[in-house]
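Given as structure tokens, the chain that follows is alone and in the form predicted on its own.
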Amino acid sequence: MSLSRQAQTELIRVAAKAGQLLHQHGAESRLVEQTTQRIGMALGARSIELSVSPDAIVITSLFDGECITTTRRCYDRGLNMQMVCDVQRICIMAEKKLLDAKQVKDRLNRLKPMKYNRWAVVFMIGLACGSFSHFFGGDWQVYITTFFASAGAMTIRQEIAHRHHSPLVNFAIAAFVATTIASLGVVYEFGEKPEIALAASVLLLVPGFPLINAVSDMLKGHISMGIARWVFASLLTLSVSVGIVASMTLTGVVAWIG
């Protein structure tokens, strides 16, 4: 199979494109770098190098001795496993010869990530809360309180992210929403044990996803993203805890701590 320069330079921006959106929405270092290389060859290069950092991607294809370098700027944009999957799907259908690299090219650049009602998502958060809290041995007021609370810090949470505010802002100010509204129950005395509203409103802001990426990263040989993805949760996680400490600051209630 003959490859000309031209072509070698579109099928490595293409790969890029893939390894970009995969780095972008959340997939770990490993499948980055595998679906990436699995595209770039399934489109007729010999070799793909790649190079996975925080917050870019370094690709080289080779091909009959000719090597281009090409290098993408990878910006957060949140979690997103329909985008992670649809990259996938893409990279298979490139695999059995569905798709040329322009045809790649064109559904990578048609790709859109799916997003949820906001509503729906700040219900459903309220109700995985509240469930915890019945879990922890709350009762029906607590279940309550904890619904509210964590329904209200998700809301700001979204505002907040709509307005591209730092994620540790972000995270800081709707624990401190969250614990703020739970102490409400604890100052009424609103149920038998209105402190566990306090634990399980904050359970939306554990950042589990990183954490798992981050561990995973680490034992597949990606050492230094595994260690980036673990500081950036580990902050995350201090922001959090300072958003809690303010309120139970300012409201005196530490009945979670007591």
Contents of the next structure:
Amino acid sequence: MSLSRQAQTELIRVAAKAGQLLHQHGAESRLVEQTTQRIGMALGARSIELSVSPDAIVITSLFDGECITTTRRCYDRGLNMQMVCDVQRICIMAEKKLLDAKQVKDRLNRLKPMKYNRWAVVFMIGLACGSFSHFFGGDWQVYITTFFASAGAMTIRQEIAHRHHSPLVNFAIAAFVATTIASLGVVYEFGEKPEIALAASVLLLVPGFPLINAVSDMLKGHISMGIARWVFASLLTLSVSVGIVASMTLTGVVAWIG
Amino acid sequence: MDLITLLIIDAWFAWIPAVGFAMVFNVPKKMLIYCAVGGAFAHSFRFLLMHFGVPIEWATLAASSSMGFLGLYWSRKHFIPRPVFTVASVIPMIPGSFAFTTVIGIVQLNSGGYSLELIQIVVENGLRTLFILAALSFGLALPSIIIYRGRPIV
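The block above covers the form predicted on its own; next, return the form predicted together with the partner chain.
Okay, now the whole complex, with that chain kicking things off.
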């Protein structure tokens, strides 16, 4: 099958859009590479070459001896697995020839990131950190302290993220809030071992997804992507620690390292 | 308490963080139940292994690789990329406390000066974080490393 120059340009735009969406919403590099290639091939390219780097993707397609290359800058738009699932579904439908290039483009443009109700998330995160306090051996009083500390921190985190501040600043402030609320439990001696609440209430700020993505990128051969993700996750951990230390210095409650 | 009760309590407290973090990652609603089942299964399996004296790193590797294969089955069934289930399911096992202790130790090293005790805390917690994390991700990646080897899963 042969394509006009215009159709080729349109095709590469569609594939680049898919790759960009996946990259921005936190898919691992292997998934970005494979899905973009599959969409391009399904729509009729001879081959698609893709270079994934931490803040951009470069994509080249080959049709009958003609190459088109394009670059897309990928700003981080926050983890969103629902977007990753939807792009993957569009890819599979394109491969089964259920969609043509125009339909794929329309569907990609129509995708809207789904967000859970923020208070539902706050509530669940409070319970989640409470469960962590149970794993660390806390009783029900500690569970309550942890619930309020982490729910408060999650509210602050969403509020700051909504205003597009840097995640580094956001995590430091959220850690400060969580530790300060949890240290009230220590001051008023609420429960058997109230120090546990300090350790459990900041666990909502562990950059778990970037860390797992970092290692799995490195395992699958995308070393530079893995290093970039690892460094970013380490910076987030550092800023959380700075928030914790600032709060401990202010309140005088020392629970992490005696 | 006997082992079964302890396992059930562990599984009960493990599904909550799995679903909570799945909601932060915006996992589609229909898939939350799989994250809950996966989280409860993986964490209680690790608890069982550690109960019989397996070191935490190896127990984590076993739990996360079984989660990887479970995720493989679900992802083939629903045509959904694997990280959607698997990452949220292993979140309860992430060594967050060890990681923060390490970095707080480093911050204290700067402010309080060198001490053998602090260095010990930093090195021990840092290495534990590193190895548990490597075991987690390696276990999850195992199906695509040894079976699929570069071919797409869905």
